[in-house]
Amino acid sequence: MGELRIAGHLIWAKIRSEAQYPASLIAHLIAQVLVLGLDLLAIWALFLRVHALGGWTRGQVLGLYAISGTAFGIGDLFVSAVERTAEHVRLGTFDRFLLRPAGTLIQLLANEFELRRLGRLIQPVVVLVLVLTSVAVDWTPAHIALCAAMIVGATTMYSAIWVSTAALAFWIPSTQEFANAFTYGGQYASQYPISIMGEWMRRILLTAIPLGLVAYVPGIELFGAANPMGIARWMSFVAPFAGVPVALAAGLLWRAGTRHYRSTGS
């Protein structure tokens, strides 16, 4: 709790700093919302040509897009700054995180927090609200819990992937481009039903980078969507927790990386 309070103070200081330039902040937020609008426009244009995608209707695909985007936006706001680990290691500024009375990861995330990243969260949240109030979903207590678990599980998965790939910077410099292939690339792929993808991509999204487990698989149950892969129904309720072991592995990898780090003496 002490570390979280320290992180809270650092984040609040960053928010107040960015709030000093409201025009710049608003411009960044609007720009991110507009850029994300291109992905939404792509889905809309696609359904002008087809009536279903892998058996999923437009509303169901938009629901998958919104949940995946919301989870990614939360992770982007609070965790994606870990990508700057390589820069701190290269410049030797990672040393200062080792001197403070808090965990290095929490310090790094708080120190690099940027409120302008909120723009990536606004649009999918709006789409999510619109979809969940318009698409026919049987809102039983189990489905309400499943929807929440999908968002939390996907956020955990994205965050774990960010931390894991960033931790490689302790051994390999310049890992950000490599990390982006898994985070941004994985998020784009998880916006669509994975049943429409090739077998090798389906295996990646269900095993190696299991983003399909926290989005597509539970989405089948939540939206009552087509299930051409024949995934068992019980998997929909278990799959959102796939991010937990990935997060634990990410934590172990980060700790191993910090132990491997050699101070510059600065």
Second form
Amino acid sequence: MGELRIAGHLIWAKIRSEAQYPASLIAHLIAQVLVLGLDLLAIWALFLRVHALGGWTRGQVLGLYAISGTAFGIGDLFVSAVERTAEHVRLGTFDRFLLRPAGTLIQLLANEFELRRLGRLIQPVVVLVLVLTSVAVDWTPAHIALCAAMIVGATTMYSAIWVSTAALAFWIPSTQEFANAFTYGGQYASQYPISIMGEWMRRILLTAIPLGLVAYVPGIELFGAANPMGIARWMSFVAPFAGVPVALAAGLLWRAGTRHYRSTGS
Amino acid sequence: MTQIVGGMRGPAGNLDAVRVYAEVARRSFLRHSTYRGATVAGAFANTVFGFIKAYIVLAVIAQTGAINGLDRTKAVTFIFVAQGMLMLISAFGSTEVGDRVKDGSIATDLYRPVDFSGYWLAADIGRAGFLAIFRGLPPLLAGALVFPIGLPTATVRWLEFVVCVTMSVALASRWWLIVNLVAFWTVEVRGIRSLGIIVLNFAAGILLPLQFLPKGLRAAAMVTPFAAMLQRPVDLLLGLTSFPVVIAWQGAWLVVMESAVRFELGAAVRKVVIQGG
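In place of the form predicted on its own, the structure of the form predicted together with the partner chain is requested.
Okay, now the whole complex, with that chain kicking things off.
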């Protein structure tokens, strides 16, 4: 608990320092909203030509986009700073985190916190509110819980992917773009029904990098959407928890990485 | 100041200048060839995005049939060629010149007895030469393993494509100079650069091949320099347009953008403030 309080203080300090340059912050937030606007533009353009993708209507795809985007946005705000690991390893500044009496991961995340990353969260949240009020969702208590579980589950999953790909930097430097393929690539893939992907990619998204389990599979139940892959209904309720084992694995990988770290010796 | 920026003049100077540019390009090529891990990782990322985009686009074409000349094979080929070209035109932005303005090392560049804009063009050409091979081919080869890829067999078409891609590199090089030189006035160019990235990714045909956009939006994007950087050259490779058309658009935009660079640089050095001390 003490660690979280310290992290909170650090984050608050970072927020205040960023607020010193409000124009830069606002420009960045606007830019982020516009960048994400491209994803929406693509969905809009494609649905001018077809009525459904993988059997999902535009509203349902937008729902998937918004839930996955919101989760990615939360992960981006609080966890994506773990990307900076590579630089700390390269410069040897990771030493500092090891010297202090607190967890390395939480220190790194608090130290590199940037309010400007909020930009990735704003737009999906707006879309989420618009979609969930316009798309036909049967708002039973079970579905409300499922919707929340999807967001929490997907956030956990994205965070775990961020941490595990960043932890690779302890062994191999300059893997940033490799990590991007899983984080940003994963986010891109989970905006669309995975049934439109090839067999091999679907399998990856349901097992090795199970982003399909936290977005598409529960989405079938939540939106009452087409289920061409014939996934069992109970799976929709269990799948959001897939983030938990992945997060545990990411934690172990991070710990192994910090033990492997040998500083730069200079 | 403007004299320095003007670079070398006279016949002997021109010959020397060519040698200098060739050397700058060569060094730039070599410099980028040292980032091996990053190159492999980057090619991997471009390929992964290519696969996802290809499946999305194929799902649409499966329902509609060919869209504005893009059938299954052409659409997929477009996507993987485009994924390979991303780095050549720095689709995710270029920060080098902006950073140099910010930290003051731009002063060294302005001292150099070579033309500023020519220097960066040579450096970008050298960089692109390396990236064309090591970031351009892997996505295409990986794509060909999974999808139907259709590339032209005529040598002439490939030669035309190489010429056009070189022009694309020059156009993108000018574009990122225009964006980054704004740092002379604002110091921080992150916001403007983000806008540059957004516009480029949309209008170059990276987000989606422009054929997929509704008519008006497509027409608007096609007249931009960004379409000339990627969409048009790829259309040429796919046989959807002709060489004279592509090169005319590229040539016209190159003149406009080079003039813009020179105007901007001229204005910047007249009121230059070098950062740092």
